[in-house]
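A single chain comes next, written as structure tokens; it is the form predicted alone.
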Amino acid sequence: MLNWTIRSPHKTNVKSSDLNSLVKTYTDTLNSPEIGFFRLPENRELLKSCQDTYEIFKKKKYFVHIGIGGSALGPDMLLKALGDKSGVEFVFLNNIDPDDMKRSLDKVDLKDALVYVVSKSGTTAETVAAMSIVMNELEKCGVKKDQYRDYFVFCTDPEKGDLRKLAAEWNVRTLDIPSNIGGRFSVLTPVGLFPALFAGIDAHDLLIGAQDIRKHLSDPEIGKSFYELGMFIKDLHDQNVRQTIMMPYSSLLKEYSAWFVQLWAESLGKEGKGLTPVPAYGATDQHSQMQLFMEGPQDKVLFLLEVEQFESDFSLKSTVDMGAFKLLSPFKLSQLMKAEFEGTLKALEENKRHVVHLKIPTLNEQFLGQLILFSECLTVLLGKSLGVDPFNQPGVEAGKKYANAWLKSNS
């Protein structure tokens, strides 16, 4: 089971008023029929919509996933965590790059290419822009629009928006995101979970794992530590601690990292509030951002995260007979991480740094799952806490609406 400690010189005093307050506003937010991101691990209908999706192309060599936001770093963090099992090639056109563009398109063989569009609106103009160009491309391969069913599969809002609209007209088969789901609330759903099936993660687990946890993030006598984890954090940011660190001591949790940066700026960044999210990992950073970490300004609060077990390990041992070939000879590389882990620990201690310690037994789909569903209970916990609403992004749409007057106004 996934592990939290807080390690911190600073002692939270929270009126047992004010936590049974908090307690039942995040728990009636959980059970709302307007957010439905808790439920997902006991909804096993949208994976069977994505298994029998999945038979249906599992021959494909390429995979082509487009989409930004929530809509690709939720998939990216679940491959890079655990895919690379499949053989299945994978491209993720995510931005509006052009140069980016033309090198990823480069990799692919759109002949034998599956197109994957996620868009809950359908109206993103990142994804529709990528959507053109793959179109156009696979014009200038012979692909015309009555054979786009053998190409492309949709994802997006079950009953609405264009997407919806195209598919009716194409004949091109579709996955739901729920509607009461927003994009970075949706890794469980088909967004995440039709792209891991390509990847040969078992999907099954990932809800199997979340599904464990349930209980530890929202039972108020089972979650006691989960809930005085949230009031460490608001207490923090109440006293002008500011920045949260994201940092899995391992190189496959990277792009959780920037899954978490997402998940955390977008859902409690508003009203002058919120914590900024800084993505980090282990060793690497103990080697850049850690001195800032470690001597710089007391304004954050670093969630170190560790994998006690990993899958494959080597052997250390040396045949040159000096310094740290020597004293590294006994040892395995995993023994290497656990110590420099250990080592930051104890000196983040020592001076005085606010470190939340996550653990989990390894990196596997069951553990992952654990993960992604506390990352998003803590973050509506905070934003409850903080009196903002976690789940809306109107500095989002502001730069939206602007972007439109200016293809309008220049069309």
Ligand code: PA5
The other form holds:
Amino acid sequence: MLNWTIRSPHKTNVKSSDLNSLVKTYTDTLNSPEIGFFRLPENRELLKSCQDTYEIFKKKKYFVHIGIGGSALGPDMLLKALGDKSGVEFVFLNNIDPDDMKRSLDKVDLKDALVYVVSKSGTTAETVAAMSIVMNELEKCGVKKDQYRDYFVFCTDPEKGDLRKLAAEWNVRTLDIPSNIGGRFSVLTPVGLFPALFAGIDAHDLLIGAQDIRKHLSDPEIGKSFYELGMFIKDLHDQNVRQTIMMPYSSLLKEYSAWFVQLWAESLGKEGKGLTPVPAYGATDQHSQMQLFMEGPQDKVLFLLEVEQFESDFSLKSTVDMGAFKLLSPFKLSQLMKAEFEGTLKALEENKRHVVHLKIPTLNEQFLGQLILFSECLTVLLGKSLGVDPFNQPGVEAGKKYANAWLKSNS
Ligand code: PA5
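Having seen the form predicted alone, could you now give me the structure of the form predicted in complex with 5-phosphoarabinonic acid (PA5)?
Every chain and every other molecule in the complex is listed next, the one we just looked at coming first.
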């Protein structure tokens, strides 16, 4: 099971009345019908709809994922962490850089591709732009609108939005993002589950993992330590310790950090409050950002995420009888990772840094599912303790409005 330990000189001072009221607003939020992500682990209908659609398209050689923000970061995380089990070639069109668009499309034979357009609102400019480009490219390949059903699957709100309307017009198969789940909380809906199937990931096990951690957090003792973690971060926030470093010791979890960054930043940064997330990964960033984390300003909480057991390993045995070769020779690569993790943890403690040691037994569907739901719950807990709404993003909307105005006035 995923677990966590606070390693910090800071002692959180929480009045039990404050803690009780936080626990109440947090649990009321998770149980409210307007918030859906917390109940996703039991929702097998969404997975079934993905499996049925997968059966129709499973022979496709390319999977082109169009989406941005919460509609792309979750699937990208799943694929990078676990998606090495199928021969399907994935391409993410998740930005509007024309050069990158060209390079990405050059990798794909669209005649052999499934294009998965993901947008909760169905109106996001970047997503619509990528979709228009792909439609133009399909036309060049001789694909007409009445054949779109064989090339596209949409993922959007069950009732609203332009994608929903187009799906009806073009008879394109569509998977639902439940209306009570926002982009950054949607990875365990068809947003992530459908691409996961194409990548050979056991999507059912992801849900089981999420279900496990949910049960685990409802245990009174474990729940208490989870709330203490939230209060610890909130208390430090109030003392201007407002940076959150997310540092898994795993290359395969680099995109988990990117996903976490969006979740944490977009959910918590509002009304002058918030925690600035910084992505990092070990051991690589020990030769980069770690100097700052170790001796820079005391304004950070570091989440160091340890993967206890790697699937593969290598001997470091060497015939070179000197220096680091000799030192490493009796060990395996995973043991060097362990040594670097432990060494950094100890040094951070000596430097009186604020650390949360997260641990998963290994990187598989079950533990990634746990990590996902744990991160989402912690984000909501922090939102509630800071007194901000973790589910909206008014600051993003403002920029979109001006971009649209620019487009209108320049057309
Ligand atoms: O987390 C969010 O809600 C956002 O990041 C959205 O996912 C992002 O803006 C894309 O929106 P949509 O899915 O409506 O295209």
